[in-house]
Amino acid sequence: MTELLARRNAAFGAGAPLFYEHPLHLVRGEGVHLYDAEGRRYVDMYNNVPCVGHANPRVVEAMARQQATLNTHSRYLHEGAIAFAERLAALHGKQIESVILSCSGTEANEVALRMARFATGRRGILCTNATYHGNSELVGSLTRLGSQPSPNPSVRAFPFPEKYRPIAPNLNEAQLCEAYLAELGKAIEDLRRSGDGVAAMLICSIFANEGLPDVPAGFAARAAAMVREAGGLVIADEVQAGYARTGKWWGYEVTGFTPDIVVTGKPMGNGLPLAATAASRALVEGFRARTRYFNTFAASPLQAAVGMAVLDEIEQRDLRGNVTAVGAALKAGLQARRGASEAIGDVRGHGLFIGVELVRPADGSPDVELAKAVINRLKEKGFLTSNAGIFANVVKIRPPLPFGMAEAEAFLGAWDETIAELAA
């Protein structure tokens, strides 16, 4: 392992991130399981890239068949690529008609932001203060701004909506919603005064990187209305929230708003780079007219074949039903343990995307060290998770969609052992 780490540092440059105190050397995956070089099996409870399971046979067959037949760029007619874009658009409401395919969430969000700027004639971008949407210069300027201004003068952040650590004390849910909307209103007004105006608000539909907060009722729909009233468009980043992760096709169905532009990524190709920016035909064609956007590896026959196979798996295996049933049982099991351990401050999430907030019992402050200890101890017990959220104290649980009841029950047992051992 030491030699492999040294080779990695030389090949990638020191500083490329790795999970866990003792990194894993993985060599194989199957379904919801991963295997290391010594043959030990782990339950994958983190990766949403292989959303229909590692080495999924339908996806593997589609990938091999198409690659053995034809793969090229998008400047030729190909029925498969067109059919995939049509099928993807049809999974949304009538406001989504056309699709621009790309290879990563970063690219798809970059396209979405530029599309909004072209359509509105404005430059201002709104985001939350603890978000992440990608790594390009534009999209990266929205990352985890906290109380600091963005390096991009056209970006304004507002506090993400949550009920667990509210922006002000002693407010009921309706008052809390108003308080967060007031903060959004300040950001909108600041962009107006700056001369940039509002081009778009870009949010993860379920605020995943913020820590999966429980959002005050009505916030998302009213926030979207405020942005549109200011002349902007609403972009839903569904890279983590979409593709049945919540039990619905899209996270925006859960939080209750209608986006103008939808971005998808990671789960679409189950490991093959595939992402999309979907919007009305007018918005997409307006973007194309201004940019002549082209991506060598996007809208390819290979992407289409794999993308279709992933959608077939979700629909034909009723993975949305599985996500709803297993996710509810797992969340209920973790919530039942909250009272038994004062270190569990909150359990929240949707479907098979659950966050467990760990805190110091004395004052309820975020316990980052405990979160790290938990995920490392769970790894040793054969369950792979990670920590996330604005304070990095939330244990992030996000398994592939076929994750079953047996794995959920085994995880809860490992969780009990882990908490008991760390409390000893």
Second form
Protein chains: 2
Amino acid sequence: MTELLARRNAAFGAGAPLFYEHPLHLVRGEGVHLYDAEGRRYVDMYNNVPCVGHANPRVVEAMARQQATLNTHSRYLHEGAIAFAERLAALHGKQIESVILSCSGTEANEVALRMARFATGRRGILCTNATYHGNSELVGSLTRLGSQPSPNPSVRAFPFPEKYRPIAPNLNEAQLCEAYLAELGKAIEDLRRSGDGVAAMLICSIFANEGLPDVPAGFAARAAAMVREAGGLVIADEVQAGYARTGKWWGYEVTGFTPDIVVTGKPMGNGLPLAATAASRALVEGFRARTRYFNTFAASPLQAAVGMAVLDEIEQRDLRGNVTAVGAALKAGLQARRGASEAIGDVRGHGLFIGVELVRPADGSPDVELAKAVINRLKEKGFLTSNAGIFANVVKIRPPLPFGMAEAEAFLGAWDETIAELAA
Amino acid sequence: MTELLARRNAAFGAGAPLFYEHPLHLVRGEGVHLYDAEGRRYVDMYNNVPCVGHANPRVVEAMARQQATLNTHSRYLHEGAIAFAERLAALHGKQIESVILSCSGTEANEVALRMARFATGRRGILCTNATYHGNSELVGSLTRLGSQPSPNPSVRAFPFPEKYRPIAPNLNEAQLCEAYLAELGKAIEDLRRSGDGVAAMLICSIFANEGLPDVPAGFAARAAAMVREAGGLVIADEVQAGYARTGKWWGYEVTGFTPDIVVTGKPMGNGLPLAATAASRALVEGFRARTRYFNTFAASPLQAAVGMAVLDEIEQRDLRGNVTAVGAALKAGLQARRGASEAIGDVRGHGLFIGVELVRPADGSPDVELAKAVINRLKEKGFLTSNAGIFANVVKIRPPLPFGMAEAEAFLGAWDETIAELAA
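Starting from the form predicted alone, produce the coordinates for the form predicted together with another copy of the chain.
What follows is the entire complex, opening with the chain shown before.
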């Protein structure tokens, strides 16, 4: 392990991110399980990329068959890529007609932001103050801004909406919604005054990196209306929220708004790099006319075959149904255990994406040390989670979609032990 | 075909790039051959991504085996990704020690440019006036600037070096080199005056998108020295030039300079999205410290297994040797045919990357119509090429690396017919 870590630090440079106090040396995965070099089995409760399960046989077969048949760039005609784009667009409402495929959420968000700028003739971008949408210079300029200005002068952050640590005390839900909308309004006004105007608001539909907050009812739809009123487009980042993660196809169905542009990524290829920007045909063609966009590896027969296999698995195994049922049971189980420790501040989430906020009982402040201790202890007990949220004090639970009731029950047992050991 | 085109225009939006007057509907590939929906076989003389051949069995096997075993993100320890990064770094000189893996040349060039900016504390970027390095906002701001300013105020373009249409008439090679270096010097001085200073020069090592020019001897090394003198770093974009394309591992060995940062992409995964930014450990760690860079799909066990299989194929089948031998024969064959038509202005290139410049005999001006006619006619004869260069009048010949003598001879026959038919 020490030698492998030293090799890693040299090969990737020290500072390449790594999970857990004692990193996990993985060698095999199957379904919702991962195995380390010593043969130990873990229940994977973190990974959304292998959404239909590690080493999913249908995906492996589709990948191998297509790579053994044909895999080229998209400047030849190929039926597979077209059919995949059609199927993807059809999973949204009528406003979504055409698709630009790419290789990562970063690339897909770049396309979305530039598409919105071309379509509106404006430059301003709105995002929350605790988000992450990707790692390029443009998309990275939206990362976790807090109260700091973005390095990009056309970006404005507004406070993400939440009910757990509300922006103002003693408000009812409707008032709290207005308070957050007022903050968005200030950001819009600031972009107007700067001369940039509003090109787009880019939000994760369920505010995943913000810590999966419970959002004041009606916020998302009202925010979208305000952005459109200001002449901007609404971009839903469904890289984490989409693909049945919440039990619905899309996170925007959960928070209740209608996007103009939808970005998808992580789970689309079960590990094959695959992402998409979907919008109206007019928006997509406007972007293509301005950029002559071409992406070497995207819209390939390989992406299409694997992307189709993933959708087949979700549909034919009714994974949305599984997510809804198991997710509800797991969330209810965790909520029922809130009384076990005053360190459990909140349990929230949608489908198989659940966050448990850990706090110091004395003052309710975020307890990142406890969150880290919990995820490391859960790992020792054979369950893989991570921590997230603006304070990194939220235990993030996000297993592959076939995660079952038996695993959920086993996890709740390990959870009880862990809380008893660390936070009783 | 008409129906498929209509579906494509709806699914991807009209304007998604497509090759040939009558687009090619492909269904299968094997080695250096591609097959269309009517069962017609073509010799592929364009595709560098499937560098070790279409449907390469070793790559298919490695891809399927790894996807069936384990494919996760890089925040767990995995020996494969580390070993691949080590092997990649070892293919360069001692100054290249560590690697950041990503999914596309665009992503890898983003990393390189931002790495250079962090390391130097300067913002200015130098590129040629006829280049393309990727499609993000930052990297795209370098695209084919000609004499126009970049939309990015920190980017300066200098005229790419060439001997065929020299920047000034009646100079010998040494004088021509000085003339181009003087243009680079002006761009450097302009960045200095702007206050940005020089962070980096980003060049394709063999100026592929510029049309594969023959470069005045000594230009690349002198240019690199000037950039370093100005405090900047030298980035070699080896996305097209590298991976044995020229018969050497790297294009910078051909043009004779030593880069600080090397970007690779297209051929690395034989169709799997895979790219890399390689540099000294200090440069890589400086970037990681500033960005906490993480790329969901990159440095995965899948990328590693496939990347290793591609390197194994290149080494064990001595594809560098094949490229050198067949490339030399093909280039010599084309050069020997220059006299067949006055429309053949120039034949140039390196290894299995050859450009034939087509011109109007009357005045030597670029003949893009003829180039298009030639590539469409060659396609009818069963040979796939494309056109490139700043005037799109260069027939671009760039087959998979296992391209053999027999195919080269067959192509020369088709070439003779085509020139006789279109440009005699």
